[in-house]
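Given next, in structure tokens, is a single chain: the form predicted on its own.
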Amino acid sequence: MAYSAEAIRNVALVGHRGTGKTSLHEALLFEGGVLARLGSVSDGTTASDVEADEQARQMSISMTLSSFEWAGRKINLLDTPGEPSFIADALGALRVSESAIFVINAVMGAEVTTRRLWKVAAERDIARMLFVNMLDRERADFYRTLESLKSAFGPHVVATEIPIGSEQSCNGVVDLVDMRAYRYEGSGRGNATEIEIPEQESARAQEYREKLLDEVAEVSDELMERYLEGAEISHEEIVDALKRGTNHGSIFPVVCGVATRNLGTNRLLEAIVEDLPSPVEHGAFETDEVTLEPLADRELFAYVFKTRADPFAGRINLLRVYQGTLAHDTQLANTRSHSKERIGQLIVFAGKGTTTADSFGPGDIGGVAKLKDTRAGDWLAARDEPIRMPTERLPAPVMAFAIEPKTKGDEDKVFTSLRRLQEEDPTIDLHRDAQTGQQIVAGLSQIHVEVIVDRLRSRFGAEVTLKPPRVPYQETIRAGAKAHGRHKKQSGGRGQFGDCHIEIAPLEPGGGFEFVDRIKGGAIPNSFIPAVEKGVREAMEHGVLAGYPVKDVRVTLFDGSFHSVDSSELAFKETGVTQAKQALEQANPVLLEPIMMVTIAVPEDTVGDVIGDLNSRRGRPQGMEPNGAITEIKAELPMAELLAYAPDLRSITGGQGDYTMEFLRYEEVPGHLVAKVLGAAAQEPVRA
């Protein structure tokens, strides 16, 4: 059946890494009747990790879509990873959500990743609600991190329930919209019982009641009038600016449990369907070209916000429905290719297993396979009507390495698996090092480029090696000089002979290549001038330190001589390769390697830390701008300090530090690092 909007709940589960979002997941399918046991994330049985490379690392690599219907509602629960390395995910269901739960851990309180998700949910105008997680764990303290969220996320954060006990003894919660008190056994469906508020929770009950009433109020003037004058507020108005405050982030309510108890998933599902906005109270959706609107009787469009790669189905894409109905059968635009895709199957997903739907009205999230050329990014439509999503500012890879297969002849298999791949996951960066030769995979972190080659491997068996990347050092000149000689050979018959004049100087720097031609009373014919250009571009490309390119040089050819008879274009360009490597090696060559601005965004007690890191890597830092309890450092380091950098930020920072990186210039190689640069350039020569 097809859901009206107003029926639709999107939700997106966001969080950092180790709050427990895939067992949340798993316990509010469970809770919802759609599996028959709570799996566990430690004994990989849950519904959302799937695939093997999830359930050996104990870790969401993928986004999971679950539908399942809850009070007559549909809730789509989108449980994203929270290791950045995998961002794009989180990232892509924000984009399709209106509403998104912040899983938090109830010990570490607000942790990076989160902040960066709620900013984005902040700029997105997306509802926001937090769970506490883990409040059995040692050290958990519900009102600590209360007092954290707050802190991160400023003062409209208030508890809309508290928990009963503590650490190992808490068994229970206090809806504090009702002042009803809830006890939970065991961990079965419906484990949970309706008692009074116990006496030692009843003052505290009474005291964060308070605080919700006094945000409540804010909501609008008319309540917060009546509030101040002391009149009392009827528990429907309570529940109505509730709803109302947390749809466009007025509010944002904190309920708490254990996931893996199933403590709280009930009254989590009672939040999401009574406190959490529909498609249409969230309102229209805006796009520089159209406002659509959740109307069944609209012209279809539809976001296609994530590719699965799969070696028998092909592609599967999950897409939202923005306007219209979307129905099997049907034929829409791609308004990318401008092509005509035929909608077959609608897959609807529920835990581990799929059902099919004839449609999919608007607001609606679900699935379909084999579309023959749509990805994520694309819309489909009734008509070919240009329309664009918003761009999504996604991290840029930085841990690169170069890619073989193991297996002569697989190059096809290998660099098609990836780019299948890369359809899945737009953060993977899969080119050609165009001076280096080298084919390279770069990810955002090492753990990321791990998933990469095991993916190929147990998708596509696809075997690859991975290496690290060559610096594409460059070398130049720091004098000018001359050079004279001739290209003369005579074996029987026609000879060859070039004769040429030339002088090389150095240019600023970034000032690229350039060949001067000075030649006067024709003292080389000008059909063979430029052979010997093309000569001297030839030596350029592989400089006289170690092969590498030659840049920001001026070469000037001012004088020669030829033979009627025996000069030709290839003796010229010969006289260009021999003269041109005389003269840089007689003027003064040098070598030179990238340098890169880095910006690394680390917690305030690592800056020292990663200062005194930077400057162990010839750093020089160039400026730091504080952000919460976040501190992003600029910095210029070269890019020989960079290739195992990602491992060790890690290191040092407790995995919470990451960092972007581009090119900003080529520098002068220290003059004690160049002869081990020259050394491993001679065990690897430069390809050509």
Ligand SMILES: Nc1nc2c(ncn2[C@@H]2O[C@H](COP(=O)(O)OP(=O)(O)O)[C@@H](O)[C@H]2O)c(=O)[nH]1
Given for the second form:
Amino acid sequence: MAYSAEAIRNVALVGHRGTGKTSLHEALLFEGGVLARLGSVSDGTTASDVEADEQARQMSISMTLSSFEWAGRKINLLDTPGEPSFIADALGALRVSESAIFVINAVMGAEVTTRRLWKVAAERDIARMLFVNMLDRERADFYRTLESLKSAFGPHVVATEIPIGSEQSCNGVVDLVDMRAYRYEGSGRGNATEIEIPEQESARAQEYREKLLDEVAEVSDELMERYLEGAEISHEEIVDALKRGTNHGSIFPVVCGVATRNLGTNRLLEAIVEDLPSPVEHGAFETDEVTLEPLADRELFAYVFKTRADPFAGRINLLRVYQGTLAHDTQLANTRSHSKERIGQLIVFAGKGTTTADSFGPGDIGGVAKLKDTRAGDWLAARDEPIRMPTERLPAPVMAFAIEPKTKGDEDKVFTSLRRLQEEDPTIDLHRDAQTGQQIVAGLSQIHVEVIVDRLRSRFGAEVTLKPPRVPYQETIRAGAKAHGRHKKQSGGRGQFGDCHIEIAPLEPGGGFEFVDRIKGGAIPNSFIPAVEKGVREAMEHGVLAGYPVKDVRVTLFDGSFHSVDSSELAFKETGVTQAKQALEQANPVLLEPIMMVTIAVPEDTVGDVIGDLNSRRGRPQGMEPNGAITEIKAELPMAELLAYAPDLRSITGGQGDYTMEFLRYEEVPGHLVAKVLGAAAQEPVRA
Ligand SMILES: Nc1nc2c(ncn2[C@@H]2O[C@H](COP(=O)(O)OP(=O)(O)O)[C@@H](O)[C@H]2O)c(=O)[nH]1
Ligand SMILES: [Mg+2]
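Can you swap the form predicted on its own for the form predicted in complex with this ligand?
Whole complex next, starting from this chain.
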């Protein structure tokens, strides 16, 4: 039987890498009775992070869905990666969840990825709760962390719990709604006992309850009025206002605990079912075209948000039902490919194993195996009506490598395996380099590409070598020039004649290529002009300096002549190529390199070293923003200086630094470096 939409809670666990999301996911499943014992990340025994590479790296790479029943509700919990290279899965989870729990490291406060995902959650109107984790760690400080969260996310971040004790001696929490205290012993299930609020926390508990009430009262005018008049606000009113305020982001409750000790997790489960919204409470899903209501008897619409490529089990798709009921053994339309899909088994991911279901009701999330032509981003629907989900703004894959199979003849295997991995991870870019003919695989970072290569080997048995990425240089011109010439061939039979005058001029950066036809009086017949343009465009594919594409130029064809018998398209195309090259030679051609905007998050005490290193890479710092123990540095750097940045940053920051980069613009390569680039291009010609 499907769960009613009122009983469902879809919750994404998100936040910076290493804040304890996977450990918290584990503790919630354990406390919820799904797991028999509490696994740990360090032993590689958790219910998420089950891939060998996730365990080896002690880091989540893909999202994990776990569904279980608690207090009569069905909780669909999505554990997501915090590492920026795998952010696509965190974004995907935030697409299909009404609620997110932001997991915070109580030593570090609001870290970079956490802030980034907060912005996304805010744009999507997701109910947000914060779990301040790792209270047992040295230098952990709940109150300092709370201040950091307020300064990052605004005044509506408010504690509904405070810890008892700190660091090693942290052993419980005080609930500020009920004013009740709980002590935890050991990490077993049911490890909490209610106690009196300890003497040393009681003043603080009062103080923070007041702050909570101030916030709660703001949820409605009526409540605020009574609150200001000094009227008693009842327990039910507080609970109700908290829930309403949380649903659409006017309150962000903060709870706390220690995931690895299962401390505070029973209360978090309680908060998930009591304070976070169901799909019904959160409201209909609306796009420009449709409104989908979480009603069981309406037409079905389900959105596929994740595809997993398993070499044995085949393809598994995770989907969310927005409207109607998804039943097994039915036929549906894929609204992208317009093909029909047979829905076979419905899969419920329950901790370490799976079970099956007959149907998923509206608002529910689950898995479907063996669809033939469906992948992440698709809609399955009762009828073939396309719906657009807003497109995900994914970071650009900037770390590119040329990839080659170690064994000759394995090209197809490598390529199809890469395609499978790409279905799973939309931030992988695969293309053939037009300049070199090489098969290029690009990811977001060094780690990302390493993971791809590892998975090619471990999942598909495909061994590959990577060649250093090549910087996509470009060429442009700094002056105007004219060229005139004829293409003539007279070798018996019909001749070849084409004649044109062209002028080349620089365009603004980003101007691309323009071709202007200013032929008057039929000096060249209209039918040959496209041929000239074709020739000119061909010449622009490989510039005269080092064969890199030429950008930001306008070519004007302003005169020419033809021969009524010997002129042909081929002749005009040829003359277009030659004249364009000649004009380029005389137009002061220059080499351009891509400049990236890099955002680097590093521990405060390494900022000096990181900036020093940026300077040695021709970096131009654009600003710095301290944020607790972490400082965010923005800088512009040439891509050529970033090819091996990841390992260097790792070593400068003792593994603590993170960065992302985005393409900004092209700039001229400084004079003293041009010879080096041209030399390298000559070593490995870019011409196909
Ligand atoms: N001391 C302590 N360590 C924790 C806690 N939660 C997680 N860890 C450890 O922190 C590391 C990162 O945890 P993990 O759950 O993988 O973080 P994620 O990247 O957010 O999923 C692991 O070594 C965990 O054992 C906690 O509450 N206290
Ligand atoms: Mg994790």
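Predicted model, so just to flag it, every value in this text is computed and none were measured. Numbering follows the first chain given and starts at 1. Only the largest set of C-alpha atoms that superpose within 1.5 Å between the two forms is called the rigid core.
Participant: Does superposing the core leave M540 with a CA shift of 2 Å or more between these two forms?
Facilitator: M540 C-alpha, core-superposed: shift of 2 Å or more.
Participant: Given a core-based superposition, decide whether the C-alpha of F360 shifts by 2 Å or more between these two forms.
Facilitator: It does not reach a 2 Å shift.
Participant: Is it true that H328 shifts between these two forms by 2 Å or more at the Cα, once the core is aligned?
Facilitator: Where the cores coincide, H328 shows only a C-alpha shift between these two forms that is less than 2 Å.
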